[in-house]
Structure formats: structure tokens, C-alpha cells
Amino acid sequence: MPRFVSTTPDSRLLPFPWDTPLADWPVELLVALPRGLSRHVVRFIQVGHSVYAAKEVVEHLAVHEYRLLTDLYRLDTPSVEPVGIITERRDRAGNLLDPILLTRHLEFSLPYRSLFTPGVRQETVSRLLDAMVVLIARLHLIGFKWGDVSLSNILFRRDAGDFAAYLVDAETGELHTGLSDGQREQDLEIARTNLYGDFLDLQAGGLLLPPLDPITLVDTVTTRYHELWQELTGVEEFSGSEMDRIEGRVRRLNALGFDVAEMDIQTDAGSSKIRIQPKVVDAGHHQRRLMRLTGLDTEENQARRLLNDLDTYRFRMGLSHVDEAVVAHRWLTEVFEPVMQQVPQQLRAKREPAQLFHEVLDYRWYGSQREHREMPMIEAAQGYVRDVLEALPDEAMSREALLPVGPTERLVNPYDPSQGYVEEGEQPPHDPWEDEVDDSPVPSGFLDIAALRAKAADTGEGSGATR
């Protein structure tokens, strides 16, 4: 009998054929979901309404990764949720089998190959890189040295107009009280090597077309990481007459989604110079505010978009004098929930609720511009379902979301991407999200630190030169 180690035991797992190598499991127990390539045997298994990722790996790596993922999950880090380890497995002949590490499937997430379709827009690639840079910085802030940064070890979820990145593989990770500059740079050097190989692979598969270039993309990742790290932790010096720059620094960090625990402020004796250095404790500034007000659990940029709509609702309804929590409850019941009710049950696997609401807002804006009138939200929701949502591939759990590699290439085995692709097959799922024309909204510039400083200067907050 195998041994189960789990913080969240699920007795429904007991009858599964743990005495069989994972590669030989019958397909009726498996779910075909998009995922990245792996050096290990990985399968998705369905237990009732739950879906778990099962990875067969040697015992010391399984235990190490399980403990690390548990720590990361406890620290509220963007990573997959660990479920348990199955050890002491033996086949019917009594031979020992490698343990299996179980993690919970991250709903609505996609591996990078599902997002790099032929002709992918440069703006989309830029947003993917931003999400990856934010993930690396968040891990470094809590003292986590990854040791194997690569596209295959990351899952992406749509986050309003951007993406959110999640760590999937922590085999090589180390959790420290803090990281030295040398440890961070070593992680970045590994990232450069791995990512360059990933981008070359995409280029060879016809998924990375000019002007996208592997070495340029790798350089972009490291440049944006250093800019973000400087903004998160760098020392800023200014004169005593520019005290508003302290608030400006906090606002810029909040705009990036980070909260500040404390600000180290030093003044030099006999001088008007002031030096500040923030202590950034956590990302999710807008997520926490939205959760507190409405109970909705979203990504950071989704939360920002929903909060903007909440603030607009408060202004239009003349509720500026009413407690924010009361207004949030009214917005939830009078705006958000009625929009969700317009989505048929069979289409709800295509987008998570917050992402769907964001896309309805976009649809409404375009419709209002096109028809020169303010389109009501319910009408916009109905039009979005009819014109957009019905044509989208499922992203929660679907055979239709299998990874496309080229215009006609499909996986030989949908349960095992490592077996490669067939030469002929049906076209990849059509995603109108990639078909926006040139009049699409201006990119968010999420990691454009210079733009954030310029915006702060325009609003009188001070730009803040760092060193």
C-alpha cells in the first residue's frame, strides 16, 4: 500500500492505480489539458470536480518540491497549490516506483505555447515578459532563489489586458531569509540561458516571427527586471523641499501592485538632503482592497479594473458620501452579478468571472464609440456573449485548448506533449482576443517605470531620480 502525505487529504485518490507507472495509466482517468514540456512524466487526473497535476519524480526531489511549494503557498506567492506526495509505490512485481507529487490544477491558466500562436502580436509578447519579470521579482523579494527560470516552468493567466505569471516547478528552488545581489544575478543568468533556448525553439517552430528576436527578448527581460527591482528597493535622494516625493514613491509602488510596509527615511546633519528606501512587503495592493470590499478573488490588474468601475459607479450614483463597503455591496448586486447572469452555464469555462467582466467593459466601450451612445451594461454583456465569448476556446478545462504549435500541427498524444506533433490536423482554436486591430486600447505600460515617474510628475507627485 503506498503512503500518502498531504495537508489536504482527499480519500477519493485512494482507489487510483498507484501500482502502475504514470505513463501507463488508462486515459479514462486522465484529462487533456494544455501544459508545457517536462523532463518528467506529468499527467492531469480528474477526481470528481477537482483536477490535479501528477508528476512522477525521484523521492528527494518530490519531498523538496512539496515542502517548497507549501512554503510558497503559505506566503501567498503566485505558484501552484501543493496537494500531497504518494511514496512507497510498488508495481505488481514488487519493484519500487518513483513517488508522485500532486498539485492542484490552476484553473484558466495556459502554458506559453498556447499563447505563442503564429503571428502573435509584439504587444502580447511584451505583456507576457512583464508578467514573468514581476513573478521573478516577487520571488526574490521573499528570498526565493528559483534556480531554473524558464517558460516551461511558468503558467500564465489573463489579467485584464495583461497577464499574471505563476511558478509551476520548484525542484531547484531555495528559500532564504533574503537574497544577495549575487544570488539574484545568478538566477537571472540561468534565466537568460533557459529563455534564450525557449525563444529559439519558438522561432524554429514558426511561432516567433520578425521583429521578435530571441536575444532582444532575453535582454528585455533582464533590463525590465533591473528597472523594477530598482523601483521596488532602490535608494532615492532629494532635497528637503521635495517632501511630496515620498508620497510619489509610494503611489508608484502601489501602481505596480506592491504595498509598502515601512519607509526608511534618513536626513543628513547640516544638510537638506533626504534619503528614502521603501520596504516592499507584498504584491496585490488592489487585490486585497477588492477582496475586502466585495469578496471577489482576482488577479491584480483585474482588481484594478473592477475597482475603477466601482469608483465610476459610486460617482454616477451620487454615493460619494456613502461608506465604501455599502457602495461596493450595491455595485456587486446591481452591476457585477447581473452581468455574470447573462453568461450561459455552458460558456462559463471560457473565462473566469473577473476577466469576463473586464472584457465586457472593453466590448461596451467599443460599442459605445461605434454607435455614438452609451451602451447599457446588460446590452453589452449580451452582445459580448453573442459576438465574442461563444467563439473563444475553453480555458478552464477543455480538449479544445490543446497546445497549437503551427497552423496545422496537433499533439500526437493530448495527454503527453513530449511525444511531439502530427503533421496534419484541424486549425488551432480561434481566439478573437488576438485579432484586435490598430485602434485597440493603449497598452498599459505596466512595467514602464519611466512612464510612471512622468505621470507622477504631471500630477505633482514628483518624478524621483534614483541611484
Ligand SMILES: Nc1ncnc2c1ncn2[C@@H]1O[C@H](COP(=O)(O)OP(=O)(O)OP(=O)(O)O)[C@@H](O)[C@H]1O
Contents of the next structure:
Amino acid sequence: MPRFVSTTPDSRLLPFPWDTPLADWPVELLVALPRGLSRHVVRFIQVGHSVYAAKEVVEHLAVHEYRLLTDLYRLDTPSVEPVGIITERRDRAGNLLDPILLTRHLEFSLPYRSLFTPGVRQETVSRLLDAMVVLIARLHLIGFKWGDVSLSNILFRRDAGDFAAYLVDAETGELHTGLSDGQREQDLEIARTNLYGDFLDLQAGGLLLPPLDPITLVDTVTTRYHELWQELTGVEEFSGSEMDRIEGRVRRLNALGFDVAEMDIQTDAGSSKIRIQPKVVDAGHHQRRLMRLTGLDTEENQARRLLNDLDTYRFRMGLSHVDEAVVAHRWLTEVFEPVMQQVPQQLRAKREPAQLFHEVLDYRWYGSQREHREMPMIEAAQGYVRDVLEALPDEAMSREALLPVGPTERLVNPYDPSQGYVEEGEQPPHDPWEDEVDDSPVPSGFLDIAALRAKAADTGEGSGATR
Amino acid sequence: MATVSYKDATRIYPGSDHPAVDRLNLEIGDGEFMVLVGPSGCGKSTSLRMLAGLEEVNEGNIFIGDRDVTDLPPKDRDIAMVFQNYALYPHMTVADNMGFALKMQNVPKAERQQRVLEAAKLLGLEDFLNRRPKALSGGQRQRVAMGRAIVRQPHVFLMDEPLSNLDAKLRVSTRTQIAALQARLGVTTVYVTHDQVEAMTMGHRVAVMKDGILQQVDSPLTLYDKPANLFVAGFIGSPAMNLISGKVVDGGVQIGDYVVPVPREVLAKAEGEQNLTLGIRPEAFHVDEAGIAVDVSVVEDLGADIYLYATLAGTSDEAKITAQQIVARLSTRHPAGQNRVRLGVDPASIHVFSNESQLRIS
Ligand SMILES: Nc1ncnc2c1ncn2[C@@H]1O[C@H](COP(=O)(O)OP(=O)(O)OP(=O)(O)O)[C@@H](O)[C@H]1O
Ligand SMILES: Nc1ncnc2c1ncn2[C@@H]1O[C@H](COP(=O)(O)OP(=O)(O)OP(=O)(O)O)[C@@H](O)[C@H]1O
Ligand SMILES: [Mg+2]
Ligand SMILES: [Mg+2]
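Let me have the form predicted together with the ligand next, following on from the form predicted on its own.
Zooming out: every chain and molecule, the one shown earlier first.
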């Protein structure tokens, strides 16, 4: 009997064929969704109305990743949500199989393989890089060393006109109270190499065209990361007559989406110099404000956009003297919800509510410009549904990237891009190294000291020789 | 050619009150395969990062060759940190998969091709170079990953748990390949693992760490045959060495009703101590009328040998659950049905440790 480790037990998981290696699961159980490259076997499975990602991985890593994802989730970091681990799996012959780690499929997420399409715009790529940099910096702020930053280990979601990035693979991660500069540098170095490989691969596949260039993109990530980190944690020094610099710093951080929970301010008794350094910064400045006011759970830039609309509403309705929470409630029922009601049920899986609202606002702005009048929100919502939303692909579970990239490109396995593309009529070359792989089971865990002694005698090195 | 030396190298993380690596002194020879091993959190990765230039050295120095690199940035150290990047890029050829990082370092194309070709020859991957990496086996993927490291041609390789995410079988075959490659290339290598079996089978020498402090550095066999303290004794070897504490009496140490003979001059080194710990490897036991009495709980038949799992004679049934388990590997058949046996030990195979200092005194 397999063992289920989870904080939220789910009986619907019991009937799955845990005694079969994940790679051999019948396709009826699988959901074909676009995804990144992986060295482990990863499949999406449908459980009730949810889709889970299942990853077959050695036990200590499954446990390690499950714990880390739980911590990250609790710390409110953008990462996939862990569901549980299935251990003690045995096949019918009684052999032990590696455990399976389950995470909830991140809805509305777009793996990079569905964002990089031939002719992807420079603007889009630049925004993806920004989202990536923010994610890395946020993880570093809470003391998380990732150890494996790559395009495949990040998921993107639309966030108003930008993107928000999520962590999907925490296997190599470490969580400390804070990180040393060296630990952050190492993460960046790994990111550079991995991302460079990722971009070269996209280039080789015809998905990244000039002027987009792998090395420039990688350099951009490094530079932007350092700029952001400096803004988030750097020391600023000025004279006592420039006290407004403190407020300026806080505003700049707010604009970047961060709250300053603690600012270290030092004055030098001798001179009139003041040193400030943000000590605790939390991401999600606008997110939190919108959540507090309306209960809406959105990405940071969506929140910013919705809050702007809320402020405009307040001003226009002459409600400046009314309590903000009351205004927010009126905005929610008089503006936001009526827009949502214009969206037919069957189209709702195409965009998240906040993203949809943002796109309606855009639609209205362009419409108003074009027609030299102010388009009412309801009319804009109806127009958006008719002109835009109808034609959009489903993004709650986007299947876009499963379509072949080029006319000749076909995945060897539609459930796993890591296995590469079909090439017709080719025999793999003979590989003598593979012949040497013996099939005997490994007596792992035991130290074969007799073999060690024999080897040492062979090379003339004996016990005590180095003493 | 490069030797590496840590001289009193210490790292204290900001905000931490004790060092993660505490006055590490370690000399690594040119071409040596040195393994750092120890339980999680003992400071292995930190030591490696210090050598890479990715972690500040708060006190002490680090040398590569006779160059003091303590304050040198990573790129000026001529080392390659190998991390677990096995992602194979499906649109790129195997050659490009192996050599792409050189491109990032602006190595000219001709030289890149040359280095990739050399690495591929070494790895038996020549015929694959112009193919895309579809449907490669786990072992072949590992070889491409090794190729990525080899083409960098550094003076020192640093590897941090490169095998930790492989299944048991691939791990065993890959560790043999890495050791063989290192021997052929002769590049000084510092390898980090938490797995003592891996450390013992791969390293020329093994440095055992605990709580930031180097416990012992020696050849695998010396670690096995002469562990310097109780920690190393218990950490190295599987099944682990039996560590049994007993009362000091005239002529030896008493375990149950039997006095295990210990030479007078050894006992003299722990003057004033009431109890000492005896370390006995499972295979050092044999069935003998003059020996430690144990109650057998499980017998595992391994074909030629048997493993005997037991507790000291006279342990009550309730106490057995938590009592120390004694493991013996015997080449004799175990007489069926016999529950109590006596295990003798050749005096030369007994390790004696002071309970106070934890150090070996035999
Ligand atoms: N919860 C999830 N939601 C959406 N997509 C997911 C989820 N989990 C995994 N994926 C997709 O599956 C891919 C592989 O998963 P993952 O990175 O965890 O595998 P891996 O074998 O550990 O990868 P690596 O080779 O980087 O170690 C990811 O790139 C991602 O696209
Ligand atoms: N940024 C940090 N701040 C404070 N303490 C840290 C930091 N990074 C690591 N440590 C601590 O330093 C000690 C050594 O860590 P290190 O990562 O070197 O251990 P390790 O032997 O490599 O462990 P593992 O096998 O788990 O990787 C640990 O106690 C760890 O918790
Ligand atoms: Mg991954
Ligand atoms: Mg992984």
C-alpha cells in the first residue's frame, strides 16, 4: 500500500495506479498541458475539478521539496502549492518505485514555451525578464537560495500589462534566515548559465529572432537584479536638510510594489549626516491594499490598476470625504461586479477576473480615444467580450504550446518536451558505454569495504599510508 | 597544476553567532580527489563556496597553488563550480549542449569545437555530437553533463552533491565514471556529499566535518581502520561501527559479564575515567565462548555471510525497543533456535574511545 503524506488528505487520489511508473500511466488519466523541460518524469493529472502536477523523484528530494514549497507558500511567496507526497510505492513485482510529489497546477499560468512563439516581441521578453528578476529578488529577501533558476522552473501569469513570475521547482532550494552575498551571487551565476542555455535553445528553435540576443538578455537579468537589490536593501546617505529623501525612498519602493516594514535610520552625532537602509521589505504593496479594501486576490500590477480605477471612481463620485473602505465596497458592487456579469460563464476560463477587468479598462480607453467620447464601462465590457475575449484561447488550462512550433517539429512525447523532437528515419548510433551498464540490482547504502581494500592494495595505497 | 590549501579559514554568516566553518585547515594535493563529507549543515557547501570566491572568508586564508586567493573575485580563480545542470536543450545539438557555456565566456569558436571534441572522445559521445539530444538514456545525459564541466578545463573542479537527484542505480554508475574521469584528467577536485558510501568509494582522501569543524582527513581505509573520534567512528561505515560503553576494570572494559581486554597503556591514557567506549565493526565479531553475551533478535542471511541483530544479554523485553542494537557480520552459520550467543573480538580490531574527550585512545 502506498503511503500518502499530506496536510489535506484527498480520497480521490486513492484509485490512481500508484503501482505503475509514472511514465507508463494510461493517457486517459493525463492532461496534455504545455510545460517546461525536466529531468524527472512529470505529468499532469485530473483529480475532480482540479489538475495536479505529478513528479516522480527520489525520496529525500520529494520530502525536501514538499517541505520547502510548504514554507514558501506559508511565507506568501509566488510558488506552486504543494498537495502531498505518495511514498512506499511498489510495482506488482514488489520493487520499490520512487515517490511522487503532487503540486496543484497553477491556473492561468503560462510556461515560457507558450510565451515564446516565433516573432515574440522584444517588449514582451523584456517584461518577462522583469518578472523573473522580481521573483529572484523576492526569494532572496526571505532567505531562499534557489540553486536552479531557469526558464523551465518559472511559470508566468499575466499581470495587467506585465507578467508575474512563480517558482515551480524547489528541489535544490535552501531556506535560511537571510542570504550572504555569496549565496545570492551563486544563484545568479547559475541563473546566467541556465538562462543562456534556455535562450540559445529558443534561438535554435527559431523562437527568438534578432535583435533579441541570448547574451544581452542574460546580461539584462543580472543588471536589473543588481539595480533592484540596491533599491531594496542599499544604504543611502544624505545631510540632515534632505529629510524628504526618506519619504522618497519609501515611495520608490512602493512604486516597485514593496512595503517598507522597517527602515534603519542612523544619525551621526558629529556631523549632520543621515544614513538610511530598508531592513524589512515585503512585496505586494498594492496587492495587500486591494485585498484589504475589496477582498480581491490579484497580482501586484493588476491590483495597482484596479486601485487606480477605484481612486478615479472616488474622485469622480465626489466621495473624497467618505471612508475608503465604504468607497471600495461601492466600487466593487457598482463597477467591478457589473463588468464581470457581462462575461458569459463559458468564457470565464479565458482570463482571471482582475486581468479581464484590466483588459476591459484598456479596451475602454482605446474606444474612448477612437470615438472621442467617454465609453461607459458596461458598454466597454460588452464590446470587449464580443471583439476580444471570444477569440482568445483558454488560458486557465492553456494548450497553445502543444501545437507544433514549426512544420517539421513534432514532440517525441506530447506529455514531455524534455524528450525532444522527432527526427525521421534516424537510428541512434551504437554506444558501447551503454552495453556496459549492468542490470544487476544495486546493493545501495552498504559500504563494500572488501572492494575498497582490494582497490587500495592495487594502487599501492594502504591503510595508514598517508599518516 | 594546482594544490589547494585552507589555512584557519573561517566563515561566520551575518547575524549568526557561531561559525559555519571554523578554522578549517586542509591541504589538497595537485590532482587529488578530495571529498568533503558530513551531515546536513556541517559546513560543506560553505567551504566549497569559500574556495570558489562566493563566500567571504572572515578569518584565515585560502591558497590555490602558491597564490593567496582569499580576496580574489571568483572569475580570477580558474576554478569551475559544477552544479546539477542536466537540462538538455532539445533544439540544440549534443555538441552545443556541451559547449554553450564557453560561448558565454567568449571562447573562440575553433577552440570551443576542439574542447568539445576532446571531451566527447573521453566520454564516448563522439558519434552523438551532431545529433539533437532526444531520447538519450539517463546515463548518456549524465555524460553530457560531465562534458559540460570538462570543456571548461579549469585548474580545480568543485562539485556540490552532483548526484543527489539520481536514482540509486544511476548514482552508482555515475560515481564510478566521475572517479575514472577525474583520474584520467588529473585535475584537482573538491567534491561535496553527505553520503559516506559515496565519499569512501570516490575520494583519494576524505575530510569529515561536523558543526563547521574538520574532524579528520585521511584515506578512506585509514578513516575506516583508525577513526580519530567517536563521531567519525559512527559516521563512517555501513552498517555502522558498534559503539558500546562499559566500565573500566582491571585489564579491560566490562560489557555485561565479560571483560573485553584492553592493554594497560591504553587504559592509562584515560586516567580517572570510569567508563570508556569500545568501537567494534560488525565484521570484527566472531562467535566465541569468550565474548560479549547478546540476545539475537533478527538474523539476515546474505548467502556467504549472515547479519546478526542483537541486544546485550539480559536486556528486558520492554527495554529492547530502545536499547542499543548490536550488529555482527558472521561468516559462520547461525545455529538455528539459539537465542543467546557470545561474540568475541580480536583485540587488534577493538577501537577504544574516551567518553570525556570523545577521542580515540587506542
Ligand atoms: N504545479 C504546476 N503547475 C504548472 N506547471 C507545473 C507544475 N509543476 C510542474 N509544472 C511544469 O512541469 C515542468 C517540470 O517540473 P519540475 O521543474 O518540477 O521538474 P524537474 O524534473 O524537477 O525539473 P528540473 O530538471 O529543472 O529539475 C515545469 O517546467 C512546469 O512547466
Ligand atoms: N545565509 C546564511 N545565514 C545564516 N546561516 C547560514 C546561512 N547559510 C548557511 N547557514 C548555516 O551554516 C551552516 C553550514 O551550511 P552549509 O550549507 O555549508 O552546510 P552543508 O554541510 O552544505 O549542508 P547541506 O548538506 O544541508 O547542504 C548551517 O548550519 C546553515 O544553516
Ligand atoms: Mg524543473
Ligand atoms: Mg528539479
